[in-house]
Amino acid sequence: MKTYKIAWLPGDGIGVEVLEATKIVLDKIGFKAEYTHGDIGWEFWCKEGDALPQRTMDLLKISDAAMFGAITSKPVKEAELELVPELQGKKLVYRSPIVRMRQSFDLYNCLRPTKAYIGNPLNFKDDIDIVVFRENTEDLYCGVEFNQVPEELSSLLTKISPSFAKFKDLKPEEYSISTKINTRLGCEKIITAAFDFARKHNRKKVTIVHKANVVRATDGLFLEVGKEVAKNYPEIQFDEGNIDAMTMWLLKNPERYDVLVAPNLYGDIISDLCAQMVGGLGFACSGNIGKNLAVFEPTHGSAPKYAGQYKVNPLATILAAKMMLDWLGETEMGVKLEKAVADVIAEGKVRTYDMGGNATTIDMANAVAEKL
């Protein structure tokens, strides 16, 4: 087995604790890696004006994969900043480091499996096994926004869009614009990834999630490309549904869904809904996957109120490590790790507070490790 180069990005708050727990499990399973710490998160924004310093970007460029904990993002008060002298007095704009990673390394595929493990008291139903493919670099998260709309943009929109007429007399500070950009290539890549996954893992259906009946241009493109791609996979059932209706049908009949694929915002929404049906954020793992790099993480935040208490459930991060093993080709280890997690949940002896128990973050990690 080769020794992998893994960027280790704990971040803020409980991110540090859940990654500590995850390393206990990876060490026990025999995963060989050179772990290199990467600076990321609120601390570095406050001190350096950059939540994702260039040295961490450089580390990611030479890594096989990365494990990411969590970050704190909050409104900045000037008094909170302890910037290095050369940044004092400069106007700084906070940018989400995970969004920057996704866009900088073209981590276009946000893969979010949601599976109900037998014995989890938080399951909505025990037969849920849904995999969400979320486009990760475009749509409303593309970052093209205007808090105060430039005059030249307002003038152009007045000329080319009849729908913009009711806004044309507003002052720049009286409205904002966020753009939703979907490209044909971006749609094709994420939808193809979903169908490839379905074919490889013998999944029976892929459902496109959209709102093309209202957002006709961008979501219309996503649906159009989806129908084109589906023709290349005749053995897989193709389905599609509006995002609003999907939230209803997923709650009513989750067993009818298999693989979901959606633009960025809808994928974010639908994956959180799916996560809650299988226990909540303590079980929600995520992979940000590109051609040459993948970053794996729990989907929960940094939970500052729990920081230092070793209270939170680390299974989301441990399951994210399972995704990393699969992506690196260490599938046998991945299967073994997931079985250990399933066994601990089914046994029911070790449960963190969210599951109704009092086990610590490290207790849960040790319980999983003992099953390996």
The other form holds:
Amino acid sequence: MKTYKIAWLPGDGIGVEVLEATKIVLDKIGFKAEYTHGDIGWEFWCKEGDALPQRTMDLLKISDAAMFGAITSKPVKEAELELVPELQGKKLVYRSPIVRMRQSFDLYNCLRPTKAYIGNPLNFKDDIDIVVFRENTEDLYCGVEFNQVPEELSSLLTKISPSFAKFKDLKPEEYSISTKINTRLGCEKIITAAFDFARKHNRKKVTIVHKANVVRATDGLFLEVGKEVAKNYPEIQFDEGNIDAMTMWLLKNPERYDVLVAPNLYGDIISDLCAQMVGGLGFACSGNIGKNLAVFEPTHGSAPKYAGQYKVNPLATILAAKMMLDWLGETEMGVKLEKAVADVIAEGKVRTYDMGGNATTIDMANAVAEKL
Ligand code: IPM
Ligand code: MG
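For comparison with the form predicted on its own, would you give the structure of this protein in the form predicted together with 3-isopropylmalic acid (IPM)?
Entire complex below, previous chain first.
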């Protein structure tokens, strides 16, 4: 087995703790890696005006994969106040580091498996096994936004969009615009990834999540491409639904869903819903996957109120490490690790506070490591 280059980005708060726990498990399983710490998070925003310094971007460029913990983000006004005095007043803009990583490295596939492990007291139902594919770089996350709408833009929109008439007399500071941009290629890439996964793993159905009845241009494109791509996979059932209705159906009959694929924002929302049905954020793992790099993370944030207490559930991050093993092609290890997690949950002896127990973050990691 080769020695992988892994960028290790704990970030803030409990991000540090869950990564520490995950390392215990990766070491025990015999994963060979050269781990390099990368600076990321609030401290670097305050000291350097950049929560994701260039040196960390450079590290990512030469890594095979990265494990990322979590980041603390604060509202714009507060963020400005926390800058060191030398940086105050410099008009620095805080941008989410994870969104930047996704966009800079074209990590177009946000893969979020949500499985109800037997014995998890937090399962909403026991037969849920849904894999969410979320487009990860486009849509409302594309970053083309205007807090104060420039005159050129409003006069162009007045000319070309009849629906814009009702806004045309507003002053720039009286409205904002966030654009939703979806490309045919972007839709094709994520939808193909979902169908390829379904084929490889013998999944029966792929459901396209959209709102094409209202958001006709962008979501219409997503659905159209979905229908085209589906033709190449005749053995897989094609299904589609509006995002609003999907939240209801998912809650009503989660066992009927298999693989979901959605544009960025709907994928963000629906993956939290799915996560909650299988135990919540303590179990929600995520892979941000591109062609040459992938960044794996728990979906949860840095939970400042729990920082330093070693009480949060590390399983989301441990399952993210399993995803990393799969992505690197170390599938045997991936299978072994998932089985160890499933066994610990099934036994029910070691449970963190979210599961109703009082095991620490490290107890949980040790329990998983013991099964390996
Ligand atoms: C997620 C998170 C992020 C997102 C935030 C932290 C920027 O909610 O990974 O789901 O919106 O993508
Ligand atoms: Mg989210």
